[in-house]
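Only one chain is shown below, in structure tokens, and it's the form predicted on its own.
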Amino acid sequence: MALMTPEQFEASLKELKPRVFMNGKLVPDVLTNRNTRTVVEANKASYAWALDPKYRDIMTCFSPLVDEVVNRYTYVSGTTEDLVRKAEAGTFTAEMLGTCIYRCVGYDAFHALAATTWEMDRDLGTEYWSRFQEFLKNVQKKDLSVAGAMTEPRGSRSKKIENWPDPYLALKVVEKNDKGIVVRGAKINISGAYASHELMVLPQGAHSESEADYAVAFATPTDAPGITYVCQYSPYSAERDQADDLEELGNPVFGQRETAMVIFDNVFVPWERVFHCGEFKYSGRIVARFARTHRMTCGGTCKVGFMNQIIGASKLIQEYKGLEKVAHINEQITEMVVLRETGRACGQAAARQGKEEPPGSGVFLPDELMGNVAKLNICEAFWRVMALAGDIGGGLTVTMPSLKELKNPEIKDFVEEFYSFGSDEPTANILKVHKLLQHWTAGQHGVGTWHGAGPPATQRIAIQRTVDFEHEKGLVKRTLNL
């Protein structure tokens, strides 16, 4: 098949029965719940774009692994050009959705596992790479949506895992037999897994010999026995639950990014789906390779797409209010553009300076330094863009009435009059654009950007480890003839 239609994707989800809880209640069907449905719609869009002649160059590529054209989100980059296309796809999907494309973490996990399983097979004589290749073939042929899971609850950071009172605050292998492994624990802050076909699980960090049971990576169907999803729930979730009209929301179709805690209660994983188990020296390599790939994604690609939405809304509001010639607003929008393009440049540099790692593996990863710089830069930049947009949008961004007032016969005419700002634009449109800015500037995106792919401290540590300053010191020594 190689490329699934949006209709086939939705039909395939009907065959899955994930155990999902939200707001203290069981979610019987992720396709009909208003909040989980946004994840379905976001992933569904990626299938539509892959078949659309306008977008297929971004969303598809040829895979030698299956000798077919496949969705880009099922592919492992084999050249720097692939990385550049990956970056472009990240921006495209973000600006089109205004939220996450929930296939990106699995996509980045593919890169980390392809590189490290090849290395383990070479060094240790394991069979992980061949297993992973077979798994990836199946993903590509069936065009499966794969979510990724890394972050764990974890215990006190001042103690080793063996000294935690609860050994399952990190995902642990509790049994091995001739058929596979059994794992127990949880992953948290996991984006959209319940509306995907597969879940790719990675270790969160490097491990020592005494922590070998935590050194595990595998794939599992999202509805495997023993897996339970406990979904996020916020005022924005409640708003979507209760909205009479989804037009009332800042992003009616795709919503906020939806995440869940994923509980693994003695989940069985067959050996053919296990790609790392006990080789503790390689856990850190999986994590580092995932991080450098995902930080390019989070820093230099998807947030650029989000900024495009924010800039577009700010520009529309400027025009609605007749502020096109106001100097400080033009300066603010220019600053937004500079921040956006700085993020884009970092992402492009990370892709274009990427290289094969390990040599001989055929896997290309983004440049580690630029990937971390991209993410670190975007943390500050995105907050700044939100602040600038909030200033341009004004108080109405957080004080606007319900759109239902436009259907209220008692005050409809007043709302139409006083929120039109003398513009020829329909008042409903003016309010909707302000609602979109509310969605961005007063929603969950700031903290999500700060912590997605790791908080800024992790990027600073990675940069400190990456740069050895020998080149810089050598320049000074040459200049001064030292």
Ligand SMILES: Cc1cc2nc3c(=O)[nH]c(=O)nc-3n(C[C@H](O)[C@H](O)[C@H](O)COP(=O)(O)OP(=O)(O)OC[C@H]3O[C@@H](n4cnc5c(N)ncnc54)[C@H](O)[C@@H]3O)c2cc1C
Given for the second form:
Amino acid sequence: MALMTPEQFEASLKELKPRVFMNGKLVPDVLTNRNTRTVVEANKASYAWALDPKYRDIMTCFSPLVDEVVNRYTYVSGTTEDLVRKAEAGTFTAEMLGTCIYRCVGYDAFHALAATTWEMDRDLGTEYWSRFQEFLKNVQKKDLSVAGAMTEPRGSRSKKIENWPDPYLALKVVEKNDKGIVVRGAKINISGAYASHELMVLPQGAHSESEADYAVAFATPTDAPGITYVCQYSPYSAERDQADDLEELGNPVFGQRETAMVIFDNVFVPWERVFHCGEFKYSGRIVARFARTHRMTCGGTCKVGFMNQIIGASKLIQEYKGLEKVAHINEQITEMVVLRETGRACGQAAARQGKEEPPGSGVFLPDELMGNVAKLNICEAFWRVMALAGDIGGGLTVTMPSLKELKNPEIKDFVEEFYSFGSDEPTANILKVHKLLQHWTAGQHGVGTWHGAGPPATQRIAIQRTVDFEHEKGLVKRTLNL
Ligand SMILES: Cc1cc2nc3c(=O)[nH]c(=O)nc-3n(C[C@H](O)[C@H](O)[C@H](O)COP(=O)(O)OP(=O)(O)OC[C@H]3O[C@@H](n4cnc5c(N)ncnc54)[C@H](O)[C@@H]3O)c2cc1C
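Output the structure of the form predicted together with the named molecule; the preceding block shows the form predicted on its own.
So here's everything in the complex, that chain up top.
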């Protein structure tokens, strides 16, 4: 079986030496830094679940490509059933981690590249598909974690790339030789790459002929010479850095959501790892296929899992406060469940209505309309669920003291008494559940959910392109005998 154990995964990361900066300092080891460690733990869990008989069905599948059982996060969907399983895995991993599974963007990038390399080979006689298959075989056989990088810093959005004063605000091919290409530029907001083995790089937008040097997709080891990571750093990162005990934090093991800017300072990529280079007409298709897949994931699968964490915390607080029979609280929790299930339904519909794209490629992608509807729907639904949870949690969600006070002999007894709600639950547990809710409602997840897989305007544009309204207009004409 091509499955690594969690211990082998951790050992394999020790072999890598990514250049990582956080909070103004070099991170000498992503395995021991408290914030980067959360990414290691999240990816590591995906290896443990794949070997656990309880979760094997959801986390693994048979890959005809290597004739073995592989981790689902290394697999390209070949049927609608695969897409349904993919959606279920998105919810499962999110609700178990309470944060991202950092293999997700790479998984979705595989779908976009498998489809578009096949199409480029068919139309242009290139060899990208066979290269990509070889790369994917290696990923599956070695059970590698692969992150995905699309988003770029970009210059003025009202100007074309050629009119930007700095041509490297989008990732650019600066050299081509008989061995490979050299790229310069950066990708921003990239989830969990420094604790992955490989980074799958895609173009960010559609390109014109004058932008052919930006039409590039490739895979690179995450510690290739010239790659540097500049990590996000927030009050939550500082809190984790300074905590006496990680149990004080809202998500002790898996943390918030970790991203980094990835700088490519003249990074060499050998041809066998290049899957798109200069065929500018196909950049937009890679982006659209990635978006369609990733919007199902972000909209209709992982946020369903996140909502389960928020609903669970709200329910516990309702019980601690003795509010079980209060009508408006029960209505709020019912509303959360309805929003969660609407999200799940959109994700399921996107998967179940998925199709082979392009026909003949063997690659199944979620339904374009439903993938976009899933993401657009969840943007609003997630804020609403957070607002409802904030109401149930009360002010304590943001005014709670540090759990350290429970270890402070001078104040401990008062904190235990006055934050107990007079319930039998230990005050430490009550505060921990509020901390979890703080982590969701006052953390990075609102904006993260809004922008991850693209801001809502991009889904509206995709929906406007997908629906031509001929069916609807025809119905009216038929009804009126026009
Ligand atoms: C937690 C998190 C994790 C992420 N992980 C990844 C990852 O792993 N890999 C990856 O590639 N990306 C990742 N992203 C990036 C994500 O896809 C982008 O944040 C998203 O596409 C929005 O881009 P932006 O942040 O540059 O915002 P902007 O594009 O600057 O958007 C800000 C506003 O400007 C508007 N706007 C921008 N450009 C235009 C324009 N040309 N015309 C009209 N309106 C415009 C937008 O609609 C929006 O209203 C992640 C983001 C987050 C928050």
